[in-house]
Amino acid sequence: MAKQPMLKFVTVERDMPEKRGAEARRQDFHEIYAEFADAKAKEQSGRCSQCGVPYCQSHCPLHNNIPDWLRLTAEGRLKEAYEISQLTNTFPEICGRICPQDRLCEGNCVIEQSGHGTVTIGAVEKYITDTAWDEGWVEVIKPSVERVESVGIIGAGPGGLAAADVLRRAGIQVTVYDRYDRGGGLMTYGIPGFKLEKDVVMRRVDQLEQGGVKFVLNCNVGVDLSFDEIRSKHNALLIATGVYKSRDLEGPGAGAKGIVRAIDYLTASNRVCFGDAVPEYESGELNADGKRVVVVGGGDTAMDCVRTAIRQGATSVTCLYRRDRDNMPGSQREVANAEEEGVKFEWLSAPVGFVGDPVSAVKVQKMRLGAPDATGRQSPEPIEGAIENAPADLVIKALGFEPEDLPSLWNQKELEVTRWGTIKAEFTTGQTAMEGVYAVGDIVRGASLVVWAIRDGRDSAAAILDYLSTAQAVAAE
C-alpha cells in the first residue's frame, strides 16, 4: 500500500525556504528567500490536512485550489499541480512572492489554528510555477479561434494584464496602453526587486506579447492619445490605471527640499536596477546613500522604502508610524525583515513639521491610542508637549495613494466616480455607467493588493466576453 503523503502536520514542523542573512541581503536587491528544493516542497505540502472546509481557499481572493495543488506537489505530480494552480491565477509565481499570506491563506490555515504552524502555501505556490517556467510547461498563448472584436486596456498593471491574458486566450484582439516604458505597473516600478525580481514580471509581459497582446507604451492617456480616440478603436474598453496620486504631508516646512514621494523614490530605484540612467538618483535627490532617512507610514509601501534605503547605503533608517505595531496595516513579516536589516521603528509617532531647507530634521509628535474609530481601530491622539526632533537628510512620504481625477484628465464628465474619486463600477463585472467601458483594480477599490487586482481583471474579462458575444448575436439577427 502506498504511503500516505498528506496529514504530516503532527510529525513534520513548518519550515520556510532558507532566508539569506541580513548582512548579505543589505548589499543587493535580490530576493531574500531561496527556492524550495523538490524534497522540501513535497514535505511541506504534505503537512496539509486536506480539511473538508478549506479556509485557505475561501480566504484567497482568487479562491485558488490550494489543497489540490498541495496534494499533487506532495505526490510529486508537479506538472498537474501547476496546471491546477494556473486555472484560477494568472500569475501564481508573483502572488507566491508578494501576497500577504500571513493575512490571507496561511493566516486562515486550519492547522495554524490548532497550533501546529501553517502550511507554507506561498513558498510552495512560487516553487510550482518557477519550476513550470524552468521545465517549459508555461506555453505561449495560442487561441483556438481568432475573433475580430478588439478590447483596449488602459493600464499594464496586474489587473490589466490579467484581463489581457483571459481575453487573448479567448481569441480577442487586445491592446494595452500604459504610461510607462515597460509593462507591469507597480509590479515593475513600485515593488522592489528583493520582494519581486523584475525578470519574473518581464517574462509574463513577454508571454502576453508573444501571444499577440499589443502594448502601446509611453502613452499618457489624455495627452498622447485621448480617451475618445482609444475608445473608438475598440469594441470594449477596460480601465485599470491603478492609483498613483500620493497622499501628502502637512505642517511647517512640508515643502522643503529632501522630502520626496514614495512612488518617485521606488521608481527611481527600480529603474537603476534595470540599468536605466536616472538623473534624480545620480544627483542624490532620490538616493539614500550616506543619508539619515526617515520614512513616514506603516503600510507595505513604507516597508519597501525603508528596506530600499538600507540597500542604498543610508547611514540610518527610521520609520515613523502614528499607531502601534499591532495596528499597522503592513505585513508583520516585512516589519521583521526590515528590523533584521537594521531599520528602526518609532511607533506612536507622527510628523508635525520639518526643520531646514533642505530638510535636516523631522518634528515628531508622540501619540497614544484613544477610543476606537468607525473601523474599530483605536484612534491616535497626541500627547501634549511630547515633541522631539528626528535628524533627517531624506524624508520619504509613504502615506498611501489616491486616485487621479480621471474625468477631468480625460475630459470624460460622464465617467462616474465615488466621493473618494474611485470609478463607480459594478461588483464582479466592472461595468461602468458608460456603454462598453469597464474598470478594475485599485482605480475601483482604492489602494489594495495585487491579488485583488488579478481577481478583478479576470472577472471583468469574463464579463467583457459576455458583452461582446451578446453584441455579436444582436448584430447577426
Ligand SMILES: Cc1cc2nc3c(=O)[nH]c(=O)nc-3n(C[C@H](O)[C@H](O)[C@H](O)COP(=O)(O)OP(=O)(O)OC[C@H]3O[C@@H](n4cnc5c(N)ncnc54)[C@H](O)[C@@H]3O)c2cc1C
Given for the second form:
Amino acid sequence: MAKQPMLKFVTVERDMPEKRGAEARRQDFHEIYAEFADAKAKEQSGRCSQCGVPYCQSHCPLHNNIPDWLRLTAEGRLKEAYEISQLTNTFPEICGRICPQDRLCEGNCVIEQSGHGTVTIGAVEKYITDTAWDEGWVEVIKPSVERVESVGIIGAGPGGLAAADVLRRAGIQVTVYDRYDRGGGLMTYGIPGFKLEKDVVMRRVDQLEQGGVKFVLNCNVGVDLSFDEIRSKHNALLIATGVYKSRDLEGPGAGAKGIVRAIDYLTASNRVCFGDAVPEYESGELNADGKRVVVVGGGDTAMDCVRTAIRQGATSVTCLYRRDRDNMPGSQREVANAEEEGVKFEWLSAPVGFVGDPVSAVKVQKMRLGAPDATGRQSPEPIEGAIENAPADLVIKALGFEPEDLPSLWNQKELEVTRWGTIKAEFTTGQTAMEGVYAVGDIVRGASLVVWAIRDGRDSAAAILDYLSTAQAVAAE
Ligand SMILES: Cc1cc2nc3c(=O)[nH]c(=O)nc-3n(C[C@H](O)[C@H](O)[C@H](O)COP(=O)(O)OP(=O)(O)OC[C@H]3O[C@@H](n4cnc5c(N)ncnc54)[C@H](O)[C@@H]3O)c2cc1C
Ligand code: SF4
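Beyond the form predicted on its own, can we have the form predicted together with this ligand?
Full assembly next; the chain just shown is listed first.
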C-alpha cells in the first residue's frame, strides 16, 4: 500500500521558503522569498490534516480547493494540482505571493489553531502555478466558439482582468480600456516588486492578449473616450476602475514642497523598475535617495512606501501611526519585514503640522488610546503638550484611498453610488442601477484586496454571460 503522504503536522514543522537577508533585500526590488524546492513543497503540503470541513477553503474569498491541491502536491501530482488550483483562481501565483494569508486561509487552518503552525498554503499555491508556467502547462486561451457579443471593461486591474479571462474563454469579444500604459492596475503600479515582481503580472496580461482580449491603453475614460461612446460599442460594460483619490493631511504647512502622495511615489518607483524615464524621480521630487523620510499611515500602502524608501537609499525612514502596533491595519508580517530592513516605527504618533517649505520636519503629536468607539476600537486621543519635531526631507501621505466621483466625471447621473462614493452594485453579480452595466473590485468595495477583486470579476463575468444569453434569447423571439 502506498505510504500515507498527509497528516504530517505532528512530525514535520512548518517551514516557509527561504527569505533573503535584510541587507541583501535593501539593495534591490526583487521578491524577498525564494521558491520552495520540490521536496520542500511536497513535505509542507503533507502537513495538511485534510479536514472534512476545511476552514481554510471557506475563508479563502475564492473558496479554493486547498486540501485537494495540497494532497496532489504531496503526492507529486503537480500538474493535477495546477489544474484544480486554476479552476477557482484566475491568478493563483499572484494570490500566493500577496494575499494576507494570516487573515484568510492560513489564519483559519485547523492545525494552526491546535498550535502546530499553519500549512504554508500561500507559498504552495505560488509554487504550483510558477511550476506550471515553467513547464508550459499554462495555455493560451482558446475559446471553442467565437460569439458576436462584445463586452467593454473599464480598468485593467485584477477585477477587470479576471472578468476578461472568464468572458474570453466563453468566446465573448472583450476590450479592456485603461488610462495607464500597461495592464495590471495596482498589481503593476501600486504594489512594489519586492512583494510581486512585475514579470509575474505582465505574463498574465500577455496571456490574455494572446488569447484575443483587446487592450486600449492610455485611454482615460471620461477624457479620451466618453462613457457613452464605450457603452454604445458593447453589449455590456464592466466598471473596474479601483479607488485612487488619496486622503489628505491637514495642519499648518501641509501644502509644502516635499510632501507627496503615496500613489504617486509608488507609481514612480514601479516605473523606474520597468526602466521608464520618470522626470519626477530624476528631479528628486519622488525619490528618497539621501533623504530623511517620514511616512504617515499604518496600512499596507504605508508599509510598501517605507520599504521602497529604504531601497531607494533613504538615510532614515520613520513610519508614524496614530494607534499602536496591535491596532494597525497593515499586515504584521510586512511590519516585521520593514523592521528587519531598518524602518523605525513611531506608534501613537500623529502629524499636526509641518516645518519649512520645502518641508524639513513634521510636528508630531503623541497620542494615547482612549475609550473604545462604537465599533469597539479604542480611539486615539492627544496627550496634552506632547508635541515633538521629526526631521524630514520627504513626507509620504499613505492615509488610504477614496473613490473618484464617477457619476460626475462620466456625466452618468443614473450610475448610483453609496454615501462613501463607491458604486452601488449587487454583491453577487456586480449589476449596477444601469441596464447592462456592472461594477467590481475596489470601486464597489472600497480599498480592498486583489483576491476579492478577482472573486468579484469572476462572479460578475458569470452574471454578464447570463445577461447576454437572455438578451439574445429575447431578440430571437
Ligand atoms: C500600495 C498598495 C499595496 C497593496 N498591497 C496589496 C497586497 O499586498 N495584497 C492585496 O491583496 N492587495 C493589496 N492592495 C490592494 C489591491 O491592489 C487592490 O485591492 C486591487 O488592485 C483592486 O483591484 P481593482 O481591479 O478593483 O482595481 P485596480 O487594481 O486599482 O485597477 C483599476 C484600473 O482602472 C484604471 N482606471 C481607473 N479609472 C480609469 C478611467 N477613468 N479610465 C480608464 N482606466 C481607469 C486604473 O488605471 C487601473 O489600472 C494594495 C494596494 C495598494 C495601493
Ligand atoms: S487565494 Fe489567497 S486566501 Fe485563497 S488560498 Fe490563495 S493565498 Fe489563501
